[in-house]
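In the block that follows, a single chain appears as C-alpha cells, in the form predicted alone.
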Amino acid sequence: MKNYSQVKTLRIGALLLGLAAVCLSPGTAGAAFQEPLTNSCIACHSDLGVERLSRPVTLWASSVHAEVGNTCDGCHGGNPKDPTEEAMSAANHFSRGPKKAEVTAFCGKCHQELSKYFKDSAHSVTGTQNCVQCHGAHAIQRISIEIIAPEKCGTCHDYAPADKLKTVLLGLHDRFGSSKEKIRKIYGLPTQPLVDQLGNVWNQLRQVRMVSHTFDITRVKKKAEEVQAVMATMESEIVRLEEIEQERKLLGWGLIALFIVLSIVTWWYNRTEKKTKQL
C-alpha cells in the first residue's frame, strides 16, 4: 500500500511538471506574456524637446489615422521596431515628407480613387491646393461635409460654387438618413431587402463624395441624380410598407374596439337578463 501511494504521488508530480513545462515553454508562455512592441517613431518623437519634432505625434494621436492604426511608418516609411537612428535610414525607405507638388500622389498611395478624382480638379491642375489644405497633414479627421466652409473655400475665391456643392451633398445625406430612420421604425414586416438596398445606396453616395473632389458641380449633380433615382425606388417601397403597417395598426385598433363593444354588449345583456329573471 505504501509503495502504491508513493507511485501515485510520483505520477501526479510528473503530470504537474509536464503541465508546467508546457505552460512555460517559449511557444506558449512567451506568446501570452510578451510585452507589446513599442513604436520607436512615436516613443522617440514624443520625448523630443523640440516642438517642431514632437508636435506631429500629438496631432496624429487625435487623427483618424491613429484611430484605424495607421502609424508614422504608414506614410513616412522607416522601421518602427528599430529604436536607433537607423529606423530613418534609406535602407528602411524612410521619407521625411512630400513636397507640395507630390502630396496628391503621396496620399494617393492609400486613397487611390480620391486621388484620381482630385487630379481632375482645377485645384490640382493649377497647383494651388492639395490634400493637406483641406484635410490637414497629421491631425487628419474623418471625412465630413462640414469641411466645406467659407473659412476654407472662401479665402481664395467666391464661396458660392462650394456652397452649391455642399447643398447637393447635404441633400443626399439628409434624404439617406431619413430613409434609414423610417426603415428602422418599421416593425413586423420584411425590411431586409430595404436594408440591403440602403447599403447599395450608401456605396453610391460614397461615389458622389468621391466625385465631389473634382469640384465640378455639373459632374457631381449628374452622379447625384443617379443616386436620387435609386433612392426614389427605395422610398416608394418604404411608403408601401408604411401603408401596410398603418393598415395593420388600424385593423388592430378596430378589433380592440370591437372586442370592447362586444364586452359591453355582453355585460349589458347579462345584466338585463338577470333583472328580467328577478322580476
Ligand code: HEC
Contents of the next structure:
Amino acid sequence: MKNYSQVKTLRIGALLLGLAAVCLSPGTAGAAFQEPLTNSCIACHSDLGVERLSRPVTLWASSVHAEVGNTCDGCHGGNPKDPTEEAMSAANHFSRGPKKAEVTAFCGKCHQELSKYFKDSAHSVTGTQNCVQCHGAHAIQRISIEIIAPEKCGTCHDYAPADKLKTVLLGLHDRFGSSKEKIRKIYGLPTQPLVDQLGNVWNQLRQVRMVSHTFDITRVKKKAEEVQAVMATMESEIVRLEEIEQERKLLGWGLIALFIVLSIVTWWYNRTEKKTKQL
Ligand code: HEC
Ligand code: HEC
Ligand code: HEC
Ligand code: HEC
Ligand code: HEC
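Form predicted alone already given; the form predicted in complex with the ligand follows:
Zooming out: every chain and molecule, the one shown earlier first.
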C-alpha cells in the first residue's frame, strides 16, 4: 500500500516538473516563431547610392502593386531570396526595364485580357502611347478617370476624341455611384439581391474599362450600352423598393397621427366624464 502511494506521488511530482519545464522553457515560443523573409531586391536597392537604382523602391512603396504584394520580382523576374547580385541572373529569368515596344507584353504577363485589347489600339499600332506613359512604371496608383485630361491627351491630337471617351466612362461611373448611394439609403427592406446586382454591374464596368484600352469609341460605346441595359434593370428595382419604403413611411405617420387623435379624444372624454360626475 505504502509503496503504491509513493509511486503515485513520484509520478505526480514528475508530471508537475515536466509541466513547469515546458512553461518556463525559453525555447518553446522561440521555436515556433520565424523571422519574415526579406526581399533581397528591396533590401539591396534601397541602400544603393545611385538614385536611378534606389528611387524605384520608394516609388513602388506608394503603389497599388505594393498594396497587393506584387514586388519587384513580379515584374522584373529574378530571385528575391538571393541576397547577392546573382539574384539578377539570366538563370533566374531576370529582365531589366523593358524597351518601349516591350512594355505591353511586360505588363501583360498579369494584365492579360486588357493588354490584348490594347494591342489593337491606335496608340499601340502607332507606338505612341504605352501602359507606362499613362500609368507610370513604379508609382502606379489605383485608377482614376482623371488620367484623361487635356494636358495629357491633347498634345499629339485634338482633345475631342479623348473627351468623348471620358464622357462615356464618366457617365457609367456616375450612374453606378448614384445607384450605390440609393441602395445604401434603403431602410428596413431586404437589399441583398440589389447588392449582388451591384457587384455584377461593377464586374461589367471593369470589362468596359478593359475595352476602353482599344481607344475605339464605337467599341467602347457598344460595350457601355450592354452595361447600361443591366443598370436600367437594377434601377427599376431600386425605384420599386423606394416606393414600398415611401408607402410604409406614410402608413407609419398615419398610424402615429391616428394614435395622437385617439389619445386626445380619450383624454377629453375622461375630463368631461369627471366633470359630469362632480356635478
Ligand atoms: C546585392 C545587391 C542587389 C540585389 C540583391 C539586387 N540588385 Fe538589382 N541591381 C543592383 C546593382 C548594383 C545594379 C546596377 C548594376 C547592374 O545593372 O547590374 C542593379 C540593377 C538592377 C536593374 C536594372 C537597372 C538598369 O540598369 O536598367 C533592375 C531592373 C534591378 N536591378 C532589379 C532587381 C530585382 C528585381 C532584384 C531582385 C530579384 C534585384 N535587382 C536584386 C544590385 C542588386
Ligand atoms: C509594375 C511593374 C514593376 C514593378 C513592380 C517594379 N518595376 Fe522596376 N521597372 C519597371 C519598368 C516598366 C521599367 C522601365 C523603365 C520605365 O519605363 O520607366 C523599370 C525600370 C527599373 C529600373 C531602371 C530604372 C532606370 O531609370 O533605368 C530599376 C533600377 C528598377 N526598375 C528597379 C525596381 C525595383 C528595385 C523594384 C521593386 C522595389 C521594381 N523595379 C519594381 C516595372 C516595374
Ligand atoms: C492612353 C492612356 C492609357 C494607356 C496607354 C493605358 N491605360 Fe490603363 N487606363 C487608362 C485609364 C484612363 C483608365 C481608367 C478608366 C476608367 O476609369 O474608366 C485605365 C484603367 C486601367 C486599369 C484598371 C482596369 C480595371 O480592371 O478596372 C488597369 C489594370 C490598366 N488600366 C492597366 C493598363 C495596362 C497594363 C496598359 C498597357 C497594356 C494600359 N493600362 C494602358 C489609361 C491608359
Ligand atoms: C505580377 C503581376 C503583375 C504585373 C507584371 C503587373 N501588374 Fe498591375 N496589378 C497586379 C495586381 C494583382 C493588381 C491589383 C488588382 C486589384 O486589386 O484589382 C494590379 C493593379 C494594377 C493597376 C490598378 C488597377 C485598379 O483597379 O485600380 C494598374 C493601373 C496596373 N496594375 C498597371 C500595371 C502596369 C502599367 C504594369 C506594367 C508596368 C503592371 N500593372 C504589371 C499585378 C501585376
Ligand atoms: C504621344 C502621342 C499621344 C498622346 C499623348 C495621346 N495620344 Fe491618343 N492617339 C495618338 C495617335 C498617333 C493616334 C492615332 C491617330 C489619330 O487618331 O490621331 C491616337 C488616337 C486616339 C484615339 C482614337 C481616335 C479615333 O478617332 O479613333 C483616342 C480615343 C485617343 N487617342 C485617346 C487618347 C487619350 C484618352 C489620351 C490621354 C490619356 C491620348 N489619346 C494621348 C497619339 C497620342
